[in-house]
Amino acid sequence: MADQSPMPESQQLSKAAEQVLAAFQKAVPRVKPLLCFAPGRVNLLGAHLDYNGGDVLPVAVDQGVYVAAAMRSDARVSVCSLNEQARFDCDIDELASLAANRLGWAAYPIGVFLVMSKKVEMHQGVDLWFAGDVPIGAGLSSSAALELATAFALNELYQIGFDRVELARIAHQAENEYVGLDCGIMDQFASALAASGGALLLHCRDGSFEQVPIAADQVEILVMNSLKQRSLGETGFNDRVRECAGALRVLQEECGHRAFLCDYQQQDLESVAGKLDPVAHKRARHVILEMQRVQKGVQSLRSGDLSRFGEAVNASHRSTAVDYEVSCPELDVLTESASSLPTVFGSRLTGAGFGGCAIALVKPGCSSEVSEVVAESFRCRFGVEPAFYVLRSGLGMRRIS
């Protein structure tokens, strides 16, 4: 059976911190470093809508990406993963000319470093060393912690002074303009200022945030790892972006510039439907009807109402499996399974689809049974087993030591 443990308790040094720490100082014995924590998350309600102007509804879990970092004494950055078991160093003058698809993993903080240093100066080489413990490529933001876990090291190491909001978007910026991943804040911003206890509810027009309590004794989540990885480079992300953008430059031509598609309405999307492609209709519908679904589920959540958040919930697995078709069998199955069982308020995919992880709200105590339940249908289905995290909302991107 696959497990069904919760996530470590933040309170303790994971397996993944000591493991890190333990390298770091085998290889750079000359100085103790540095240790911060940045967390992946799950996305409750707002499936691509950040790049839209939409509202998302991400919670951060206790799993993330460490980093032990100290200073060097020369001019060279050098960045090593424990999870991919590679190490990459070079020069600081010579990191703007290196191609970020040659780099793989070492993309995410090289982009980083280089984002921050043409706002300050950073003449002094840094060693960055991590380990993850939240799974990768599975659709709970491993990328964009380790943008966080990195841009909060040398935060830290250079003395610079960023907030929190600084560091999402030096991150977000990284992965933009370096990775060329054309996402919206939703991850970056998750990581770096999701709290304890709830969800964090991102206006992604302004990124404003404020935070929506969830009542823990009232339900918990599951997460559901379909096992099935994939790039979002390598997917059709950066096509639905397009796609999104042509249908937003009709509207903006037939009723009106608004500044982004979660500003139109559904009787704006009809009014232009003739002028629309098909699968462009279908796009802008998703995003137009997802930013309702937010806004009703965060009312349902702040009145307690987990039955309607729920539907919202399944609404929106519905609305990206068909018209913004993102998902694929394997989260269709596992969403399907979960949804029909009667202590599950809602399932739907987590992320921006094309496999990794899915996410069932159970009521409490009832996780176990629906992970059996959840796990024989899709062995039946796919031959292999499932993996089931029950969620614990984590204290946030933080230093450690």
Ligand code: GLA
Second form
Amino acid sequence: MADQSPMPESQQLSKAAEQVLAAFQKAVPRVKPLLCFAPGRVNLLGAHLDYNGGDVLPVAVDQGVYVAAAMRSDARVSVCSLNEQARFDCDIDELASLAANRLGWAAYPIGVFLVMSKKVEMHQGVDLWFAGDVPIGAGLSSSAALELATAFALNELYQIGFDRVELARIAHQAENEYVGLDCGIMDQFASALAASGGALLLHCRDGSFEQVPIAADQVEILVMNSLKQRSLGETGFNDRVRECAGALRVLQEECGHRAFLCDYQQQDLESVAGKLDPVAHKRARHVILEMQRVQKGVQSLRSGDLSRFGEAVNASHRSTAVDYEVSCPELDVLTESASSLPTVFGSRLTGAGFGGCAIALVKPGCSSEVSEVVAESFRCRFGVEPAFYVLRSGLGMRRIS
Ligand code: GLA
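Return the structure block for the form predicted in complex with the named molecule; the form predicted on its own was the one displayed.
After this comes the whole thing, all chains and molecules, with the earlier chain placed first.
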């Protein structure tokens, strides 16, 4: 069982934590709530590999979602989001009959509650109040942060004893079933399991993982937010999942059955070229070559060769843009402008794409200079000021107080 004990509290509560505690205490004055946190993430390499059984390399950010939570004396579940300025409550008995597509943002916490309550008895009601400081819809996994904050708090309040991996799987199932996104496990595992000071190398075929340290004196991770918001359910995300499943079926028929698209090699793909439609062929080429990039990239990272790692990161962006077609002009300008600088090892979109954020791996101390140059190119092209943030890698979900 993974460690579930409270992490040492950081020196000062963040603004979002203070806000959610104050709002909770005003609404439910007699109860001292539990305060928990789950982070968002960036992904260094391994774009769209998680649902193809590949390896991914996320890093948790130190921004995420806070939840103030307490048991109720009745049998209602009440959830409130300060970011969305919305509240939803309902009798536990009626939850299962609610149409998930009418819940809006509440589908995330309610989905987690429902998945969990199918595994263990949860008859007593609960209050869950949320506030996040991770940008929403920006590719930093605010959704997984919301799900894992919920899962972690419920696990503590109901004293269930699920370990971190089980909680990540519950959150993932909730996103698939109640939000309707056919995503892989990366975001939920990153939010649940990340350790400070490095990336999580997650083998999505079986959920095994290892930590890969990243020396802070070798590289800074600069997050560049295009401010182009998107909701993944409204993008081509689920189409990409379907296109990959189609390519996998052809490869399985023609080259022998393997479980995942990431299990095939380039020569397999070449041998079925005439049988795959051109779009499926491009998607599969991205997946197969991206898997190789992650494997080589991890070796470079482990040996401290940031230049080679950066080359893999640049190639990953090109492939997600050209073969996977999930980039957009905003993300291309951010990454091209960053990667043209001598102080940048590499740059790529992070998360699903379609908008949101990109990252640049920058020589230590050079992030402000890089931000200025990239902001100038972005302003000239789009007339908008992007946002920048030097990532401090954070811990996975935890109890704050
Ligand atoms: C989103 C999904 C993840 C993953 C990434 C792309 O963040 O939630 O499961 O597929 O996109 O790598």
